[in-house]
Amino acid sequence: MKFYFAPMEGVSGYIYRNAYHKYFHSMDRYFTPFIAPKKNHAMSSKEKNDVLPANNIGMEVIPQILTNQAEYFLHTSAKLAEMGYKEVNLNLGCPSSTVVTKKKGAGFLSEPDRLEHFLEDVVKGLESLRLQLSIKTRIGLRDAEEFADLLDLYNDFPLTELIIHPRLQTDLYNNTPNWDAFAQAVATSKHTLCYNGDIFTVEAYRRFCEAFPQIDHVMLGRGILRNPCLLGQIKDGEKVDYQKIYAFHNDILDGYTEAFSGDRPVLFKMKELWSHMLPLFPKGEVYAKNIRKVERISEYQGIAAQLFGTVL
């Protein structure tokens, strides 16, 4: 089985990726949070820092791009090719309303004819750049019946793989992944498939493998944010190692402190991390309020030390 790290906006940037890669079981591939090209084609400093090869040493990183303009996609791809990348990923899965109303991410799925023309232009342009294309997609906007036509469309293009999160845009992250729709892809897609969606535990991973023994690519996202030890548990039967998690946490804190100016942006990122990871700690809820309210890094470090002290 090959394991991929999911692109998660605002969370899984290079600081988190490097800390994860240092302490836990390595992913076969790490997909970046999406780059959103603008009219001037310039990457933001945040986007550029996230894909700089110097910030991703020792990892196979695949940049993800979110746009509905082929010209924008290709300009960004050209810059990534100059950095040495060999593959780019198209985001057709982001369910955020601010993205979807602009017909980007999962919103682009509502315009299959336009999407087809987009892919025609992108595939042609990527050939000259010697870049390959993969897609991460949802199964439709409002109705799972949309997926059959989308699969037919994807089959018309040369993709390295098709990563499927089998939810509708309207599901956001609610309900359960639609395994019937994923089975439809297994039966009809010409592409290598990767599954993404709600693998939060070893048991959930085993259930998926039993249901789809022919699939050997899995993408983990929120499951890793909740429990960074998850891949080690899946592959080697490891237990949750709080000592490693503490070192991992400290590396992330140091990285954010170096990258950002002032306590507030650093604490915003750390609080976001804890919003996922607190349930892993038996007494996490006791500390949740204090973590949410803290305003100084020095004060935060004391609270974090106390929380880790409950498990070490």
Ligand SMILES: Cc1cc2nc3c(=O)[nH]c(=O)nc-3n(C[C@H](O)[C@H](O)[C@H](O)COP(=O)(O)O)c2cc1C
Second form
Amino acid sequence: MKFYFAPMEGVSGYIYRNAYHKYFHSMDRYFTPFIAPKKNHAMSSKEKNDVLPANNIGMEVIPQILTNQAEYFLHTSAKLAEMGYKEVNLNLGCPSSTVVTKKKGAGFLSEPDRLEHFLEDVVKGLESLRLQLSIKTRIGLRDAEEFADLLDLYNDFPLTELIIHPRLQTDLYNNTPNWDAFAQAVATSKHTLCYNGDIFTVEAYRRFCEAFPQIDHVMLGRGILRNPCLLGQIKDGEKVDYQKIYAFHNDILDGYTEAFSGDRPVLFKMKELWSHMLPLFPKGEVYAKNIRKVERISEYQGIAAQLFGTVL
Ligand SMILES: Cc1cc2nc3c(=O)[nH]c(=O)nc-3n(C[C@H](O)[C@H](O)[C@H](O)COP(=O)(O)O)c2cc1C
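Could you please show the structure of the form predicted together with this ligand, as a counterpart to the form predicted alone just displayed?
Time for the whole complex; same chain goes first.
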């Protein structure tokens, strides 16, 4: 099985990614949170830092782009090709309303004709840049019946792989992934498929493998945020290693402290991290309020030390 690290905007940037790669079972590929090209074509410094080769040493990183304009997609792709990237990924899954109302991300799925023209232009343009394309998609906007036509559409284009998060845009992250829709893709897609969705435990991973023994690519997202040891558990039956998680946490804290000025943005990021990881700590709930309220990094470090003290 090949394991991919899911793109997670605001969380899985290069600081988190490097810390993960240093301490835990490495992923075969790491997908960046989306780059959203703008009219002036410039990447933000946050986006640039995230894809700079110097910030991604030793990892296979696939940059992801979110747009519905082929010209923007290709312009950003050209910059990524200059940096040495060989593949880019198109985001057709983002369900957030601000993105979807602009017909981007999962919103682009509601305009299959326009999507087809976009892909024609993009595939042509990428050829001359010697870049390959993969797609990460949801199964439709509001009805799983939309998926059959989308699969037909994807079959017309050369993709390195099709990553499927089998939810509708309207599901957001509610309900459960639609395995019938994924089975439909297994039956009809000509592409290498990667499954993504709700693999949070070893048991969930096993259930997936039993249901889809022919699939050998899986993408993990929130499962890793909740438990960074998950891949080690899946591959080698490892236990949760809190010592490693503490070192990982400290690298992330140092990285954010260096990258941002002031305590506030650093703590904002750390609080988000804990919003996923706290349930991994049996006494985590006791510390939830203190973490939520803390305003100074020095104070935060004390709380983190106490919290890790409950498990070490
Ligand atoms: C905080 C957060 C940010 C995300 N950002 C992106 C993104 O930038 N691009 C993308 O394709 N998906 C994004 N996703 C979706 C994930 O990549 C993934 O498809 C989703 O979480 C389902 O997989 P999981 O159940 O393994 O987490 C994001 C998800 C979360 C929770």
